[in-house]
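One chain is shown next in structure tokens, namely the form predicted alone.
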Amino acid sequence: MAGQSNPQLSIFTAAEVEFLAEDEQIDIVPNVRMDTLHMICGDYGPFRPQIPVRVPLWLAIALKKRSKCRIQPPDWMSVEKLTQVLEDEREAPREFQPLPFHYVEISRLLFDHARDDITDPYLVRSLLEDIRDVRFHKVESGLETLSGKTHAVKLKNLAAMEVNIVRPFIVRALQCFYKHDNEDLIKQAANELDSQPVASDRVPRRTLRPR
């Protein structure tokens, strides 16, 4: 899996982060009667019409595609909750409001596969985009304070996709600061540069004929 090959950067693709988010639990309201589903990851069901049941997001989407259920969006996706989160984000420029670790991926999956189950989808999407913009602005403002004296970065309440985006830059920045502050590494880099053979771009010149 991407990210495990290079532990220093450890970055996942957006699709891989979304794949991990599909294991999050969510409530559905079945419209059919089914027995318990026995999966490797656990047993889910039994399913009875109009009786909510909790299942992984991937199973909810699979049943939704077959028109066998209605997905109940989580409470934090309501207009009231998102409006409050947005106001709190704006009022606290140095803090991130607590949201589900996979809130970006969960909302994206629900908009892709269960848009008709979301109340006020246009407003919900707009609020989510505003929240992401405010949070990323905070991240950018925080990165501007990095210096050679920075040995670690703590970002509390950052979500999975947000961490995945900023992690490579932070790691590279800290590595650069460390190299510049370490005289041994600077000398080593200079010696390696001096020891590299210099490619000559000179070629024999052609003798010009006298006019």
The other form holds:
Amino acid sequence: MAGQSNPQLSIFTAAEVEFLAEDEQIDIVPNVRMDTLHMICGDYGPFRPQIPVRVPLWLAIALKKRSKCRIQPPDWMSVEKLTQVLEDEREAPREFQPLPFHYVEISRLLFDHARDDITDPYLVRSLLEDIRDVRFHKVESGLETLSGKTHAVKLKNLAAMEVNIVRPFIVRALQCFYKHDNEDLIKQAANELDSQPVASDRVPRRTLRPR
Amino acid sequence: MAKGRGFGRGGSKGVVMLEAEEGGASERGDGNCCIAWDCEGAHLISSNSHSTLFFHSWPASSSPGPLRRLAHHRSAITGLAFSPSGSSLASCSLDHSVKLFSYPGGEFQSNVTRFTLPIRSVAFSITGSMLAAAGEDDGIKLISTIDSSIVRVFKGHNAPVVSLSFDPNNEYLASAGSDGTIMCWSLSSGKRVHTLYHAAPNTDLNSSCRNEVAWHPKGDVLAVPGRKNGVDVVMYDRDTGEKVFSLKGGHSATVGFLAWSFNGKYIATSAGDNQVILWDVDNRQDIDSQKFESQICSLAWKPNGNALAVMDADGKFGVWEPIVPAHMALPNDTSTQPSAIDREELLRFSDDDDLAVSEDEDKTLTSDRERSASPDIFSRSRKQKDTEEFGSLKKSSVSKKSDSQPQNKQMASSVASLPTMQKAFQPGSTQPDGGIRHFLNYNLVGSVTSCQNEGLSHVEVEFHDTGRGFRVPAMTDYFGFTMAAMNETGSVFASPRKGEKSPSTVLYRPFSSWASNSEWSMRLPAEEEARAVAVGLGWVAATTSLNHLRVYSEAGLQMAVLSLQGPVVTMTGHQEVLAVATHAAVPFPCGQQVIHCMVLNLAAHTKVIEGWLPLSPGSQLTWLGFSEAGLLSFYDSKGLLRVHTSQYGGSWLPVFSASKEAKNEDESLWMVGLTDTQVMCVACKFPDKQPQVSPKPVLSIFNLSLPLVHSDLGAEDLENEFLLKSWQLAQITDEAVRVNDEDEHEEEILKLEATLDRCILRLIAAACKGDKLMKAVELTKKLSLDKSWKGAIKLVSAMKLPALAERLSTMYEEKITHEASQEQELVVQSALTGQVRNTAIDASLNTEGFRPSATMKHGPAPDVQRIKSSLSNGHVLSHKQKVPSIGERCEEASKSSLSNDHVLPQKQRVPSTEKRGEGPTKSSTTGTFAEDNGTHLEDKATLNVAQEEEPFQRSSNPFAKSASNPFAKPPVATDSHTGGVSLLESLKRMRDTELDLKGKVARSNKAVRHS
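Switch from the form predicted alone to the form predicted in complex with its partner chain and give that structure.
Following is the full complex, with the preceding chain placed first.
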């Protein structure tokens, strides 16, 4: 797929999407006593041992790395929920099941940093990968339906990572369809065809420091 | 026991044994022979020590030899299982595979699974959708028959698994290991439900004896070969894992195989003595027996006839037909006996247990769904005789009332059992339920875990707060501790008495100490046994079976031995206080325990609280503890948490109800602790009532909520908050008064007042919305901060209720003026103290025969204190009287402070003159005092008297509205009635004069001292 092979073309890199996902809230069970943390994005805590508290994912991971907490995997990351989602996902070829917008990134981050807190990690991981594959396949097969008459595509419940991958392709495909449908635009476009609408005004990309 | 043995005894005459294969080698087999009937009972499937399956028709057809041979396995077949539908046959073998064959075709279908080591047993679930297989591998595999996928793996057996049995209700799977350990697994959760360590005999895998287990066809008991000599089969309860009854006296060797008849009335057993015995289970009698040449290692009842197929270790098989004597019910006849009666009979005629079966039980046993819906009816009582053997199997005392008094067997079915006194427990402990680990104590600080591993156990202490710097090493548990308590400084353990040699022991381990070897242990006297322990700041306490409360210091000094009122239920410590709950009487008929509780301060050697615990009807105590602020609280089995409050002379508030808060019905909450505003519990899914050690329990946090009635305000949350906050406020002010340190609590009090006022304001808004104006006025009266009063007035006017707004502002003004006058009084007093201090010495002569206030003798300081308190004690309305004179008095007071000798008496007269209008008698008393003594002291005295009498006088009409009393109406107030600005101004002026005054008082004091 267009965006997948060339990261320069997608609006965000995967690392950037992951960075955005780190703002999602998650429950942790701290094992230290700590006062409220006053952050720009809000106040978190106070932290008391064994008392669950809700913090952003980045903070949870930071604490987890210092082994100051256990991360409680979100509800949807249980085997039962994921099995159900996978089943529904397979049964409904036209629509996507509601999952958190950043489910790919959150699960990835949790598997990277808090694997020991997930029950049945192997099963959860394989289920998540299955779900992702099914959904990506759905997205790809859905793209086949793009035609000259399409001016917009409605994709409900699509997750951030999925959108990010198909966005450049869809946008440009729709633009092309639009142009080719309109004779006036074709004339104009002859001059502007070289200019890349997406990457034109972008400064060289800085790679995010990996955590 | 020997009655009823009929024919066919002492020989195999009744059963003709056939070779499975004509001319087959009949070398001595190793017992890996199986036999099974198909569903119609027309064919027998057998396997001998070789790898071949044989299909035989029965009764034997004219042509000798088997109908068909299946030689798919490469080694001896160890188990056969027919699917319930009869359409497929599973076989497991020493060649590490489980194979599935179609039936009656006999075609090989699939290799269901493969193990790395020989497989010993295979079983089909009741629905036929699952297959369990196990052997020498670690773990029992549960395999879906549809796609051969592994659904679950149950791990836990330390020895090869030799037998598997699915529960007929499709809930559990029972497995037996060759070491005699029986485990019961939940199919849905994959968890181990019960473990019966070494319940069955030890068997050698190479011998032809095997610990076969089998569920009763109705699933209420599990039959297990007996371990003890002379006990052939033991029946264990499905739900509790307790021993129900046993069959004895038949075999001379341990039983290896058993099979229930289809109606559950009979059981056939085979043992190492080459006998097969048929038992009448209802009457616990052996009916018949057959002796064979070699041991029978497979038994199968014919599904549709009075016959039992047997196969011996040599690979010969035979059919014992008819097996059940003609005068008895047929083995497959279920119609004659309804299940409930069957079950009750079964329990009633127990010969070694005293049983009391309540009416409820039969109901619950008949239907699974009923049971899960109403766990509470599922109460039975029984007295176990062999508690030392099975005591560890008992489930938590929360779910059942264990240990009833032994009852007469005849009465058992008709009389409902009496409730019993609950056993002693440690708060925050879980019962061992077959798992390796359980909590001895779990609180907000950390946990003490007892861990049992192959006979050796050890105790682990863990802090929730890992940042505390020290890690406590695990301790090998030589004593067998069953009780523990911990806090930040140390942990205390206690073990029960075990025979003569090892008395009950109490051991204390401090977590950090500068001295080495500061751990200590105490062996209690031989006749005494520890029942509960607690630890606090610098003390350790243990209660014993002799109702002694023994208190030790942190270093192990014996500080006190006290006698308790009754047998201890539980106890807990917090800082320097200890709470002990004891039984006070036999429980109420509904089962509600009668528990007395006292709280001792071990540092001050005082009793702080004493009283009965108000448990919910029909409930037991399940948790006792202190909130973080140190309030005593307890939790009962009905899920209600109550907190002790010093208000109302020491009462209990029901601050939390688990049934109201739990997310779904099958969830129960296990209490861990509470703070001022929140409750911490562990949510346990049914059927668990207590948390498991691993995965680590996760605390659920709930807000306190009183059981309030749905009121017309429609704001229960707010009302709840209001009540709780005002309770907390009262608690804190109490505390502040008690420690006499208001500064420390001031900020806290202020903050609480602010939140309380916010809550009240929202309630006022709700009341106004609902047009409940009286409620709004009442609520407004409860406001404590000036700012919130103004807010209330603003709010009411914004809600377009002018009448109410006006009323509120009048009330506000009254409050203001009253407070001002109160302050005024204080100032006057402080001005007086200067004098008193001055005159106290020379006045001591004059005070003879004059004692208007005893405090006078103690000097000025306590006196002022008293005046202050008398003021703050709410002589609230009395001061309204003095309101008119504020202005003058301010001036007067300032004057007085300059020339304190003369003006003060005058000033004093201001209130008294006013009073004279209302109460001439009183003014005369003041007058007399003034006349009697000419010193300054009497001024003080009159003031005291005046102040003490006034509230008396006013109390006749405490709610007098200012409007109804022209006397009381403050002139300042009338002026500023309409405008808030003038009011504020006047207030400001008053404040100024006050400040001025204070300065002057200080100066005057100095002056007095100089003079």
